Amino acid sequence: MTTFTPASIEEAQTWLQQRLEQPKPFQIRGNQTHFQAKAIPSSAESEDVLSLSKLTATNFFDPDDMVVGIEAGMSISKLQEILAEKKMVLPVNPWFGNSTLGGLLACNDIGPNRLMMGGLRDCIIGIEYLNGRAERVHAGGKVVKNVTGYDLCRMMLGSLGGLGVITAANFKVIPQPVEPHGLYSRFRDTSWLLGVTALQEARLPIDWIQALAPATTGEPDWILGIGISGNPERQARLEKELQSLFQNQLKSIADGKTNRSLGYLPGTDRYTGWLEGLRKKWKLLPNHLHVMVLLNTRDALQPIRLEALQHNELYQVIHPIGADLHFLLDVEDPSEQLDFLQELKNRFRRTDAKMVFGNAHPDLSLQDLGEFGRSTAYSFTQRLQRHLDPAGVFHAPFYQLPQAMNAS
């Protein structure tokens, strides 16, 4: 396997017509920060990998208009540190900070802020990318009133690599949040979720929300996190409001700090990498298995009873509004995360849940996720695949599932 990392986007062009005339398939990647899941083990080893790291340039920044442009190779970290300077940021919440931000995009990261906020797909409105013919294509436009057409853009999202090499993006920005806060309680059970749906009902507007649940011998001990902001008369009314939804148990702390003995809440580092300092903390084992749980509503998430999850090396932590939960079994074994894989499809197994691997042993794959791997609209972006790439030199498990599998 070798590893082509272009200085320019012609040069990754001209890469990729020689990778068609033979054909010849290859991996993209960004900076690896993602686990490269596999539809079968093995099946990718002998493939080139194509690498836009070096593709870091800022096309434009306008900060009157709200936004910016810039080419796939940048970290989400580097770019929040650009548009700081004008006291802006991008409102997503990146798994990682060192992720690119075609990486971002291919993966479509989500987190604390989807749903309050928005995610990726509510900041996009231009996007650069190289199809299966070699050619570069251009959709979406530099400001928001200019954005026609068919929505290439979000069809990018989650592509994983399998539609086109993404090489460059255009967002809408916002300011900074004014005075950043959190509120946080310690619960000995998931009796947060009533407070969670009372919040959802009264539809506050609020930053993020976030619950931990760090491995225990014990019943689990959880800590939700909630954050707001505004000026100070905006953040007493959220204040005096959540208190009365969560019975005047939350405590305030300063976003973006951490208390040692609350563990990590997202504070500002949603916006840089949300998960890294929990791998930190945690000194998660580097195989360990990282399982994220996308459910269809934020609804179906009341009758799940997560305490019943138990396991001396189980981490949780759970974004209720955005319905996504990420369980992390600080465990190397593959027949160990297996087992624990399966106890959560048999979870999960009646709900319209997917899941998606952030970390895993090399061993395991995407057809060890059986049918909660695929999404919804699995066959038609099959379709879509092979009518964008023809020749098939774009890798991406994901497309190359069998046709038959189970959830068992």
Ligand SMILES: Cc1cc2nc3c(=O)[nH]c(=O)nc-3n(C[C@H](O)[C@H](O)[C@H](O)COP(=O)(O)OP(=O)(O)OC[C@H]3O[C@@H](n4cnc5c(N)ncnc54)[C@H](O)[C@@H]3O)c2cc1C
Given for the second form:
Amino acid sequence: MTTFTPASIEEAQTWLQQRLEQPKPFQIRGNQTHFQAKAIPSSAESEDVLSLSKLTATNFFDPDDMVVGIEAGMSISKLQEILAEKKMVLPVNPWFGNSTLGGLLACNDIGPNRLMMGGLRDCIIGIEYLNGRAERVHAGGKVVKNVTGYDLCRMMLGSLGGLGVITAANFKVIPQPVEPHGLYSRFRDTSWLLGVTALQEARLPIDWIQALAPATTGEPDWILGIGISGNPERQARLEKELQSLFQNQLKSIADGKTNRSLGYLPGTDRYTGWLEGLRKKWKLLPNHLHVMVLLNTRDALQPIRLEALQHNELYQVIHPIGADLHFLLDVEDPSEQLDFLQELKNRFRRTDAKMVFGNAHPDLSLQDLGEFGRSTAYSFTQRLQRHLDPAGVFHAPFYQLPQAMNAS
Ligand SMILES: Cc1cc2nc3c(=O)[nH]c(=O)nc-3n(C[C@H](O)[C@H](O)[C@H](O)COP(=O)(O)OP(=O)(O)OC[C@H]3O[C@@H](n4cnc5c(N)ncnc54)[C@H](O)[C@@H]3O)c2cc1C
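Just the form predicted on its own so far, so send over the form predicted in complex with the ligand.
Full complex below, order starting with the chain above.
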């Protein structure tokens, strides 16, 4: 296996052109902040790698127009640092601070800020990528109003390295929230879900939301955190409405900076890696299991009896508005991990849920997720890949899941 780390986009393009003379699959890489689980059985380990980690330039940053353009190898924490100098932020949901913007886009990272406050698809205004013919494709633009080629930007979201090498991206950014505050409360059960449903129906403009159930030997103990910001009048109004939805159980705390001991108030971590802080706080074993379950509608969250999944080593993180549920099992034994995975699959069998590994023992593979491992647009993305990558050079295990897979 060899790794090529181009110092410029031109170098990457030349490398790809040469590669196409005798097409051989390779893996695209950012900073590899990702999971341990193997892809589907393949020669992936022996495949060459194109690493974008040196493409870290800022192409432009215009604080007045609130737009920024960067190369895809820049880490999200570096970008947030640059933006913070002008009191701006990119309101996305990275899992790890060191993830590259290319990796974030390719995986379409989601988390506590989703929905009310952006998400990648709301922030991206332009993208540049190399397709499977080594052509440099530009889509979207540098200004918010430019919508030409916009859908190509969205197409690359969640493309998992299968549709092209993302080399640069342009985003609209927002001012940092004013006086951010967190409201939180503990619950002995999942009754907080009712409050969340009411909150969504009332369309309250909160900034973020996250519920945690740390591993416990007794009854699960949920902590719900909700972020609000704005001038004092706005905050007072919002807080009053939220208190009425949660029977005045919420306590308020300033949450500008992340306080590591309060995982339910992700503070600045929600922009620079909401998962990283929790993994440190919970001291999870390196090969622990982390499965993200994505529900397709928020309504589907209600009938899932989360408390029935009780396990001494199980940590849960729920972003109820984005409907992403994270199950982190602090065991390294692969057969125990598979048993738990099976339990999860049984529980979500009657839903349209999709599952993604965040981490797992290397013995586990994408195939262990069965049908849950496929995205809803699976056949469409496969067709798209055949079109954009006719020589089949982009190694993307997700696109190669066998047609007939058993969900059990
Ligand atoms: C919905 C979701 C799905 C996820 N699925 C995966 C997954 O399938 N595989 C995985 O490794 N991690 C996955 N993760 C975790 C993810 O790796 C991290 O959260 C982070 O975004 C990765 O950034 P990175 O720079 O470390 O990328 P890496 O870990 O180096 O790469 C992660 C994936 O992105 C692709 N990629 C990276 N950079 C580029 C680029 N410039 N152009 C095109 N493709 C690129 C890679 O080929 C790889 O498939 C997922 C996260 C979410 C939220």
